[in-house]
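What follows is one chain in structure tokens, specifically the form predicted on its own.
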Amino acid sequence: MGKDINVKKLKKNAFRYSKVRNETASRVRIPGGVVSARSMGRIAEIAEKYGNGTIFVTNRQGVEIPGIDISNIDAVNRELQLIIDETKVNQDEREKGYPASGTRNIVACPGSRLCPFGCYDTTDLARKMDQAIFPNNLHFKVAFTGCSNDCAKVRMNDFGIIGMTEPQYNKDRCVGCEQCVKYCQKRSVGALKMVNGKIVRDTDLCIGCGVCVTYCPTRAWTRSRERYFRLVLLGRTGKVNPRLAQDFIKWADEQSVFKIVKNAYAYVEEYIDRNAVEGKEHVGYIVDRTGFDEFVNWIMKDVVLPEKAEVARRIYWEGKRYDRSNNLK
């Protein structure tokens, strides 16, 4: 980078790595993706003071600050503490930037609070779940998503929470209309059916979407009061095998997601290969390394799932896998 600075801590500290001589990024944190007007006003500041005058939108709902020469790191850091005070992320050190970048930022579709079919506020888990795990060096991708629509492509990430309701039947209230077996046909897995002038639900093949919720234009159908999520694991992109997540548990609640995610930690703490580029061994290539059932005892630790939950025994993942004899055939 030219001027003497330690690449390492500069990328803990949250600071990107640039191919501009002397310069570098800075990455701020926007667990779940809202941040206010008066925080984004005090980012655009900070780009235009000691920045390129760019802001850029990363694909994790974070922004970079661009062109910032690194001596102003310390002063960029002074002037992104009201960013973080507000944001809530948690620190080591007030008025020293964001202590670690190994555990990307949260992503969270609009969820509840804006979407009509979003069966949880996303928003709100997203900022639960970096208060219990950042700050962390450890290289994992988190990401929230209101209903099975999938807005927030979770299932490319190591752990993706998707949004599920158990949809609660009014018979009283049904006049017969089957806009919600229509919908369900049109916009989910067709788990609705009339039979003698009311409706019926297979809950074997029903995944908790909720569009019959949407639709039903009467309240026959509504939202249970309990939340329920999907989990899918390990997904991820990459050079080497990337793949999409697949499911692990159906009917879970939030505080075993939670709990599954902690101890997800300990096991990669445990078996992380210390000689992987930068200790950022991706917890996927670990599990493939120390097999699946190793890799559920650890995270399944004192989890209690509720009597509702499924979950898969075994998971298998498909994915491009690249031929290193260099053999086409």
Contents of the next structure:
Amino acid sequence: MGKDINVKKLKKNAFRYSKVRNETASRVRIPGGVVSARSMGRIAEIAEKYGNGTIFVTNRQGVEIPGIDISNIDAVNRELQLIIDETKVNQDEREKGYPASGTRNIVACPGSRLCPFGCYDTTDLARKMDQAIFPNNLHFKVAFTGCSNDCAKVRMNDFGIIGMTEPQYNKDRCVGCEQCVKYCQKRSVGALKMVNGKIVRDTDLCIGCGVCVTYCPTRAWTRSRERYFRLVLLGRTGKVNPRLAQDFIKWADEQSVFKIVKNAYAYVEEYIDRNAVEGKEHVGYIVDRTGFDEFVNWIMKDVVLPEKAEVARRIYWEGKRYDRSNNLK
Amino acid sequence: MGFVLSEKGFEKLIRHLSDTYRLYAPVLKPGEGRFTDTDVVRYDFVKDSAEIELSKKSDYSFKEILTPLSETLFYFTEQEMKEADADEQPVLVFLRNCDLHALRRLDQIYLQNGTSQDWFYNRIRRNLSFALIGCAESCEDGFCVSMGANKNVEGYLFSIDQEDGKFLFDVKDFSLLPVFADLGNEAEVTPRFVTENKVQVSIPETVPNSIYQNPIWDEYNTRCIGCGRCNFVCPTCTCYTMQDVFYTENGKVGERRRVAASCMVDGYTNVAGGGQYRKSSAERMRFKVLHKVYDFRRRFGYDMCVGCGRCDMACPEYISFPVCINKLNRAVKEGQIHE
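Having seen the form predicted on its own, the form predicted in complex with the partner chain:
Below: every chain and molecule of the assembly, starting with the one above.
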């Protein structure tokens, strides 16, 4: 008997359409990139039992279990349940696997759980974001990174969230050793200089990376109690115009960032190309069509930013354009 | 005489003391550590008993009150000069056994080293009294027993120990006896001190000059980043540098500050004409270690290091000072055998 598979449904259920006929791969979602060793063990068991004994570690911190016979999808979905429970991924119906695949796994760098430079718990916020926006079939890529190093490469995402801290200076604890000046120069943007034995910070140049805090030997520099974020918009890879996300808000707060990302879904619902192949169109291309101002109107709805926040009034993306001038000879 | 106070009694005691004294104690500062969501325990003025950190050893030492990280000494105009104002109210400093021993080293350098005393140090010092925080158990990095700095029987107004929600005091200051009698009950109290640490060091009695060429120092050239944390947190490091600052447009009015210095940080041995005596981290480490466990003793008869272990806690490169001392001791011993 021939196999009758609804491929559209299979894809939405987070299984891959494979080049190998009758085979599929299960795409396991790991928001924030942290998974318990126990769940990882279960993933390994599924790979042994239903897959080809290998696990593919994806670019977005999920894993794929390849080599699964397409007739075993239901069985695999049942076995995925404990993993889905433990990673706390939203589900419509138990034992039916993942309810969507459009909104991609939320990526996070190690963040302040491990990294000396991380300005916040990236995994924690990635999980919260996953709770807020998943499941959804719209193609969204959101990523969190702990500081301006951007190890999570959030600038390749539709929404990139970069951690910031506002360095607090206690001049009575400063001995003028200038290590902050040196390391800001060497590891960051060079926003500090010493004037009359004390440090002056160029607040326009400072990117809130916290390198000065990390290197200060006397606790003259400390982190702000408030957590701040730089929100960068609409980076992407792809065949037409891959580009880096550009800065939209500096010194944003957590609440606003979440609101903006959620608002963007309503915008896409309104303006997505109804004839897009498989209903999939990157947000950036939609914005190219509607204009940036309309996009901003939608995403900033009911957003109340902190006083400190600076918002870009216009964004110009550059990036690579494949066109007929793409002649490398 | 010993006293036991309840938590409430301790609370009242601190409130009572703050009428007379400014209270300077270790305080846990949430979120003020190097990294996100890490804390630091450092000294600050307190008014309330709950603010005093009695369990954790402070990351930075009490010396910041005596030798502030940054202190304006005087202001100057073209013809005149005026010392910076100082708060003359008595201060009560809460510190541990090792730190009380460190006080003797600070006094040695600033008051009993040569013929004159440091006027600015003395101005602060004469207003200080001390309350000894007992150590129920050894801290992780300390080696106070090896350095003979684990115990004090005098030099404090009263000691304080916490036990099962009660507060124990060995009161030395007679004028305070009525206060304690009023707030608590008499009891036998001996300030707690440790008799054993996990970390132990052996100090060489003498060190030959050939130790300068010994390869034990070499590894620090690549390991040490010259940040100076070991010095800034050390309760016995006394070095400072001067900043003469002119802050008017005509450049004729300004102030002189002294700020803490570190023999591990670039620029420490710079002299006029561009000379620099100890260029490499290895040389600086050698100087620091020998100063703490040998050179100071040759001048004053006892070692400078009190074994508080703060330098170990603070080093971002995991360089252990006691491990280096033991390495030095082995090198000296091996040298003796070869001779």
